[in-house]
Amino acid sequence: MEFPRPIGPVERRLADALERGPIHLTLLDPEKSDPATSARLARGAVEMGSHGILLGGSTGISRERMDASARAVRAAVDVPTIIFPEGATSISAEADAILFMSLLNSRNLDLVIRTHARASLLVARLGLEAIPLGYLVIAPGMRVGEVGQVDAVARDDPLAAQGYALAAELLGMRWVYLEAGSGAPLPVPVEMVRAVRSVLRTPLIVGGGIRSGPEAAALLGAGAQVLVTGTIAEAEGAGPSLRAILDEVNRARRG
């Protein structure tokens, strides 16, 4: 009897660093910064100590842009460049990795599972590794909540975060991602971190509003074992921002 498809050389990696704390990624927009731009950016973030370059984020990014910006940053990085998916135009060879992500909570369906039913051969073919994950909107949810027509978990509802979260492992997800949304007021709150952390096994990602190092304290403290930056590396580069959450990540991976 075979079982599915076995940890990639990607997902290795990461988890292989999570062994030793918590990681950081950061996520470029490659509809917002060319690819010598996002290249800088890359390398910016990874001497800070930045574990790994998520490509995406906006809307409609062509297939082209997507293969220029994950060439550039390759060749500027020794960490792994993964796709962060909006759509199938979005996927490319030239990257590492995809996260091969259900948004669980949208009322359409083709971001569920019927966009990946469509993409999962092209995926085959290229020879791309998939990272499976449950992507959660949390309130507000910002862009991505619109997009994705999610029904967002209220910010005051950790039990119903609980049950997408749990549900996902269940599922097979070997990744949970709970999302604010790119350019919130504020991060997840504290308390649904915790409590999402306390039903899982598989590693608990956090995006969306972490704009300083204190947040990032807290959410680590939490049980957060990856965040996510994004908005703040594109604003400032490898300004004192994203430095002081770096500093929080290595510090607690330090013990």
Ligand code: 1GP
Contents of the next structure:
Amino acid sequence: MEFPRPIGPVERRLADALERGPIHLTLLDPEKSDPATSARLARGAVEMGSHGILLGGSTGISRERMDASARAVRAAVDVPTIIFPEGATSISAEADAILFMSLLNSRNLDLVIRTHARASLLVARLGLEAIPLGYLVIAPGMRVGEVGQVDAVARDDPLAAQGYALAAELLGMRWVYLEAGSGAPLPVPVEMVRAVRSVLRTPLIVGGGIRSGPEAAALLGAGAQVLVTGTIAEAEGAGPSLRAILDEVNRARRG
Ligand code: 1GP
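Can I get the form predicted in complex with this ligand as well, since the one above is the form predicted alone?
Every chain and every other molecule in the complex is listed next, the one we just looked at coming first.
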């Protein structure tokens, strides 16, 4: 018997990259950008040093669009292309892997576990690598907070974030993701990242509202190991904000 479930090649690659320091993932929304645009944005971000591409959004991605975007992005870059799902229609065998994520603080059980129960056999049948992840929305939460029917963790409640994060780890999830929401005016508070890092062994992903080098540096300093940015790449391509953030990530990798 293999116990626990073995780590797949994409997760292994990310974990190996983390051995040398923090990494950055670029989130692209296949509904906002057509497949060719997603491929172009992905290439720009990877040329600048991003370590992987997440494909996802909060609403309305059809299977066809996800397939086409994953195919285009995967052909354009040599880093992993990973689905950041919004529901069962996001599942595509064209990607390298899927974040098999439970929205830990949703009031809607579909998003905590029921959709997963409906989708798991398909994921296995497709041979799609599933990366087990606990996803926690921190205020303000933005669109994902609304669509996800979330009881957002208050920004001044690091203890609650610690509790959820450690519960996810004890349940066997191998990654924990703190999400302030795409376009959030401020990222997840640095103190909360530090508090969560102090109780976790799994890698810690932080995203939502990261727009500048100093913000990235503060989150990395607090122990974030994976930074995710979406809006800046979609707004300005591989522009100066993304460069400043990647400079911080790569500085931390060297130092
Ligand atoms: C990923 O939702 C975020 O965690 C992306 O947020 O669009 O604000 O970068 P931004």
